[in-house]
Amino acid sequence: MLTILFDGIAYGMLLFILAVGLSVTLGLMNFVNLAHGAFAMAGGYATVILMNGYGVPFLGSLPVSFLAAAAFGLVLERLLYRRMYQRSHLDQVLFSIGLVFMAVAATDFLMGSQQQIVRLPDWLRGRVEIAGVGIGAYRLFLVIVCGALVIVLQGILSRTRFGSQLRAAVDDTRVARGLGIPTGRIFAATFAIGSGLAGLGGALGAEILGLDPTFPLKFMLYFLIVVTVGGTATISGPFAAAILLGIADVAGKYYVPRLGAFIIYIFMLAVLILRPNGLFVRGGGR
């Protein structure tokens, strides 16, 4: 039971890192970016290329995957996304869906359609015993890394000048610009960081989730469920939602395998019936 619980927490934390960038762009920037999974896929393929093609160690490939996805996101934000900020959500959805299919086709052409293999170092394979409970070494690594990222992200958004400027730019872009806040650069940096986190999540999740050109399509719904259930007002909402969904998914597939694939959808419906705006809403929200 405890092993299943821990595996669910590890899976949930991985979902959070994959989805938090979408939470930021949707909740703080009010932009519906369904192509978020493409940046996660870019990070995963960056890790595969570095490890299999150039012999870069797994840990060394992780920061590169973050930077590669962040740079990819920054370029697209400056060239394409910034033109869509003031457009309707329907336009944003159609635009980002188009990018998803372009990313899938380009990846399939360049890398092939086969599953990519990520060989973890020996110290991340096998299991470790903690208080008599067998825990996968890699899942323990995921919990530690993702937990540290949650703390850092929450600190940046709530305790730094950048976080204050971002909230001000979102609340009233025109007033923030009049106060001297470089809203364009703030949005670009935010989009790049969100894309980089997606890339890091794709690199971390390649061994567990698998990696092929259809990755953005297969996990798009998972990202949306995390953001929908958790709400977009805070980082803590999607984090709590990802943990609950991860536990529900792992436990459901273990205890009721015939219904395992539907457990997270049942959970999502139950939460949204009780909390239509997600687990966490802004003050005064219902």
Contents of the next structure:
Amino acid sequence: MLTILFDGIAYGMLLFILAVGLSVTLGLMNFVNLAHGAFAMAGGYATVILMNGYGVPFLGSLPVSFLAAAAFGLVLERLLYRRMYQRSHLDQVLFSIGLVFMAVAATDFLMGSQQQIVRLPDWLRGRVEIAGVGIGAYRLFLVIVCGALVIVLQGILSRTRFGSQLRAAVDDTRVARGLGIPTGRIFAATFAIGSGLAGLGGALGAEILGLDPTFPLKFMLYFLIVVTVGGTATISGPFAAAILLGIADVAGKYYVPRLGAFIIYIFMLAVLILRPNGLFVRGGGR
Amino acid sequence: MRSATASAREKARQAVADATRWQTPELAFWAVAIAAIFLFPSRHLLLNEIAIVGLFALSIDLILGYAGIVSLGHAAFFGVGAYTAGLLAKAGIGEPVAGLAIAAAVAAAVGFATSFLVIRGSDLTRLMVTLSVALVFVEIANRFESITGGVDGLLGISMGPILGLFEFDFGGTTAYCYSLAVLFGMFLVARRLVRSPFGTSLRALKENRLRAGAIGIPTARRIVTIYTISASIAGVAGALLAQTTAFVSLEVLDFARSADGLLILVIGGSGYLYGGLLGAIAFALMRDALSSLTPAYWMFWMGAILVALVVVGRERVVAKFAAAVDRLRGSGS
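Having seen the form predicted on its own, please provide the structure of the form predicted together with the partner chain.
Full assembly next; the chain just shown is listed first.
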């Protein structure tokens, strides 16, 4: 029972790391980016290539997966995404679906359509016993890493100069620009960090979520759920939503495997009907 | 005073009559569609597919181009129609037109039930709701394997002759004629609909829902109505596919199908009904050409086309096309 709860939390934390970038682009910049999973996939594949092709250890490949996805995100943002910020939602949807399709087909072409396997180091396999609860070592590792990241992110957003500039740029882009805040650069940096985090999540999650070319399509809805259910005004909302989703998904698959993914969809539909702006919205969410 | 209202009413009637008059390019389009039966006798299967995809795109155009609802899950209704028609045929009701009518009714019922989910919320909420409704249907079709055949698909569909008169043949000639007839029928319905006062009120609520509500248009009820109709038409398209190919697989509910529909509308332009049909033709031709170059990576090209179209600006492409049509019209009349 507690093991399931813990697995759920680990899964939820992973989802949060994957989706937090989206919660910034979607929630703060109001950009519907369905291609977010493509960056996660890029990070996952970067890890696979490094580990299997060059013998880089797992821990060493994680930062690279972050950097690879962030660089990928930065290039795309400067080249393409930037032009889309002011467009209608329909344009953004079509644009990002197009990117997803390109990413899926290109990955299939370059890497093949099979599942990729990330070999974890020995000390991350097996289980540990904490207060009588058996916990997978890798799950514990995930919770620690992701938990640390959440704290760092919250700190950056609320304490640093960059954080307050970002919040200002989001609240009112025109006024922020008038005050001399380089909004374009801020958005680009944010987009890159969000993509990098997704890449890191993809690398961390390859073991649990699996990694194949259809990854961006398979998990698109999960990311969107985290952001919409969590509301987009804060970082804690999506975090709570991700944990909730993780626990519900793991517990659902364990206790009522026949229902499978239904629980998630029904839960999300219910939330969207009752609270169209998300569960954890403070005041006027967008 | 009374005569003033009467003359206003007369004017409105005149405006509707003007809007519904058939234009030369429209007649030419349908003439070509019929002529295609004789012009391309070996390509009837492809033409049949174009007609079905065109009908599906038309159903999306009704909600996207006229009511401004972005849906990522219209394949749900296509799939419901396809499975209904397939299961009916398996259950012994092999008469296609009856199957079509029942499929339309079932898809309409599902559309009506889910339409209440798209009334509220922002664009994003709607995207999520439509997407997850479609996913729920994929899940259902996947779970109830004993009925739907699961991933293997629904096999062993045998269709009877249409109205007891026309047998389906291998070349797809009957199939194309049948699909074209249904497409034309549905098109007439849609055309009448969007050029009626009902259609005008839809466009008003697309432009500005708050104001539309303020001048007394019941916006929620309008959306429910058009969504139900659109779902029903999508169901007919799905049923046509099931009947003419005698096969239904999970693919009919696929996300890619919804995305295809949107892409077709982007190519053809939305909000004037012919966009879906012209887009379907362009889409099929591109698909044919690109798949023969790189069969497995058609998806890549589709993505590239989408990105390019949006980045260049679909309004610009459509505007250019509309200008060309206007020029044609100008020289025609």
